[in-house]
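A lone chain, given as structure tokens: the form predicted alone.
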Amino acid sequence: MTAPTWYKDAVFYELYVRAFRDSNGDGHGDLPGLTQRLDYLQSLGVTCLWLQPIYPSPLLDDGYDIADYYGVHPDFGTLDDFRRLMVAAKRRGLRVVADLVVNHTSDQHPWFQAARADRHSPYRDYYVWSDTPDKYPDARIIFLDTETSNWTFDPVAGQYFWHRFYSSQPDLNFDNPAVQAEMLKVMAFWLDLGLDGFRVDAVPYLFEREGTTGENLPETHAYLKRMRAFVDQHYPEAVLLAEANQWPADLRPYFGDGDEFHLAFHFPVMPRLFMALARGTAAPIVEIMRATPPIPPSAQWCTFLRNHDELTLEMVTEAERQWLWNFYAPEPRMRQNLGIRRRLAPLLGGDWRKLELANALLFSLPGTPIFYYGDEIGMGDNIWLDDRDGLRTPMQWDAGPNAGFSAAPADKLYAPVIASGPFAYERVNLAAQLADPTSLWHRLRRLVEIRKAHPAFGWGDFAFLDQLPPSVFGIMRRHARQVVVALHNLTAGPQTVSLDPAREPALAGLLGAALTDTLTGQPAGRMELRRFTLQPYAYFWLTAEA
């Protein structure tokens, strides 16, 4: 069966819906308000919206601790309201991929509930029990700042249930042939429903083994493979993109010969465009993507910038880590687990010629490109909301009444806007960035265009351009006769680049070509050599055809 080729050339938008858009007034995002706002995200030029979890929850961590498989949250509307956003959708040609937590469930659900009231229920095995908290100890703790066990003792079962997550979030026993079953039939009603696929959480942590950490093994790449399977099999366009918060080497499994996941995060080169960015060299991007390995044809990386969650430097060594923190979240509560609880903007500053040098460094690389809601226009944070509550704050629309995000009175809201500071709404919003031609906003909008105008982005193998200056960042990405000379300068002065076919192995055969600016559209001359200055934080991208 052939594989569907649509996310190759996608862009995805990562949104959280109770922070979107508020169609009725209560103070929470919700999907009627979402599906108001199709046709800005189509403006945007963005190809497929990642929806972070709509189901019932108590909401303990943002819907990560699902209540209940088959429903829609009350906050944000009714199954119906989804149906509608799906037709909205494929009406403007996007696609919709919603998170799929299949390691855990809440506390609250009623699988949980039953278990835990009584030994002999069938949800019993629904979870993993031990007399003792002793079993697994090979596996670490992920949430090392809240959590001080994998093993929580509930006194209404008289047992300790494992989580690799919350002690709120008890993992599920993937042992157990009823859950895998289980998972299946989740999968079905949402794709049935018109979901064009799952983005599926913490995926390596499915199964439990005594004597390893309890991440990669091989009965979890089993049953992935046999989720691959079924989809292929009833859903052909659908996909499956995994967060595995891994190295490239164990990573790589993640795609099998593919027939597991179509596509996959590459968490390790996130913090290394940081590193890059702080350092001012190329060297730790081209450093991690050498040391990733090849992946089969069909399958596709995903690259961020930033997410829902603390930028997570567990993919650094600890020097890294440290030096990092204190470049970028000097103060403590900038800090998080083994990450960093910041927007994009923030960090860079709120300096506009970084983030726009950010994003084109994330266009430039193998994989598919993730905006997460906000960045766009480049939105502040507040580090002073709990846990990871200050990266999801309302999408600042405009300059009026609580950024344009909800009619309900400001103490009503989920969350306060961002009122005060550089990132303010009322100056910063997507409404004074329409108005602007010049704003980041209609800058990464053409950086949207040129990459779903070049296939190269999308399908093309890459190689590194090896003879430019240390703090210049060179790609040269290839697909059939199209060619992309991506170059960008990661430093706050100018930067003088000799560009030499003859001397540049990865340019051997194009001298002479003609070349494209390919931000403007411009003729470029041919490829020869050439010398010229990159001004600070400025990139120049070329198109020949081979």
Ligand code: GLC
Contents of the next structure:
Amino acid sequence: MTAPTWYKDAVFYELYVRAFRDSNGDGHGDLPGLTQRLDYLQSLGVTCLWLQPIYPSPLLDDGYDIADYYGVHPDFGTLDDFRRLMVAAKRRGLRVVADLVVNHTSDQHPWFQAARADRHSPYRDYYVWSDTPDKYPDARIIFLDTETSNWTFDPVAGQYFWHRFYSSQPDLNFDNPAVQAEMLKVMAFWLDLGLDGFRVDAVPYLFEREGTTGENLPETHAYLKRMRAFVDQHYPEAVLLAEANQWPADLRPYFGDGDEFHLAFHFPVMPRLFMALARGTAAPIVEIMRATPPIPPSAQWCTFLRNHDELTLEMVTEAERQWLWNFYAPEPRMRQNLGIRRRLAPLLGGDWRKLELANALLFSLPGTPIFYYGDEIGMGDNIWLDDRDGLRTPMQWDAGPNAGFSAAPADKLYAPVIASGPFAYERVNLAAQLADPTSLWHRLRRLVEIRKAHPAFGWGDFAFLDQLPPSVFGIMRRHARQVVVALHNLTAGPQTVSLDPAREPALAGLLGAALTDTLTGQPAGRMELRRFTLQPYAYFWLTAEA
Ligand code: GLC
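In place of the form predicted alone, output the structure of the form predicted in complex with the named molecule.
After this comes the whole thing, all chains and molecules, with the earlier chain placed first.
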């Protein structure tokens, strides 16, 4: 049996099926709609899709509140539609992973309904109950804007139940061996249908223990290792991606000794990319990556700029959080919980140079990068919608009615399209960008292509260039004989850079090596003392053979 490696140099694309493409005109995106757009995703060059939850659900948390682990929400299609999607994806060499929400269910799940109705039901012990709301006081509240406690009294049950997220999402009790077994069954069901793995939601919180924060407990890691062993034994090509919003030292154990997760999001580097761009200095990125412990060779970080949630500022200091809020979320409405409910393009002022640079930074870092649907064309947001809905508006395909998302009347759409302001779909849409060879879409597609053509990005180790001006982020990636040196100007002014292989430890041994301009494929002289001028927000990548 060989370990899977496809995720090491993958490019992921996260999408919400409901928001992507509506094939039957009911106002909700669906699986057939997604299947029809696989050619598009293939043309962008992404290699793996991450589907947000598609299961039956009351959708009070956009499907992260699951009412049935073994089906498809009727608005999104059927299991047969899912099978057809998998066949069509495989035919194109596209992998597909899906969200697996293990920590909690919807309160509409039959397990919870049975549990609350009868103290003696075998399902009672699937959840965490108490006669008082006093246990586990050291566990923080995550949805600070809406929840006041992790305990909610259920009048039917006559007891309090435990929940780390919305009170409509009771936490499962992982001390119960039956719950542990249920989740393996769920995994097998979807992997048997051809899924390539899971983005496992909210993994730090599986167990509760008095006197702890209830995060990252040894019991949790033990169970996650069991999930991995199960996958390795029965589905050796499948991968597990951890959603654990934690500091580097607490994230590292989620890889175990290569026997826990294959992938984990690097949450701490994300806000620091925004800090670096706002302050025009590379230091925040370099510092957090230097503070990140090495991971097993088979493991991989997953890096991202934005996703379907608020831009979380949990992994920064209090002072940094205030600074980032002031800079990126000047309006109170832009703030949510400990984060910012805005999309990438509005955060960066809709400036294509900055958007391309932000993606170039991401692509140069170790890890597998993820696009969030719509960010490849610089879609905007609607901060006036509820919760995080403003980041989950319909994909803007073209300038036609409903942005080409749906044939339904506009008032039947699950959410309004972005129809006014600088990000209105008449201006920001895929068709317009496909027609313009200088568009953001074409530039990002080229980045994807370049990244895939250079194994150093997915497989390589890395070192930072130390001798550059503070406003230039420089990183060296090396795999086998391939070396890529990536330089990025984080400022609005030109920057002159001296590249000196004699003084730069990351470039040791490269003196005299022939260089190629990675972005154009043209020869670029030799590695020797060189001076370059980087235009505002420009980047320059060089490839050498060591
Ligand atoms: C994860 C998801 C988020 C969801 C929460 C509760 O953090 O990313 O969207 O609300 O889990 O399931």
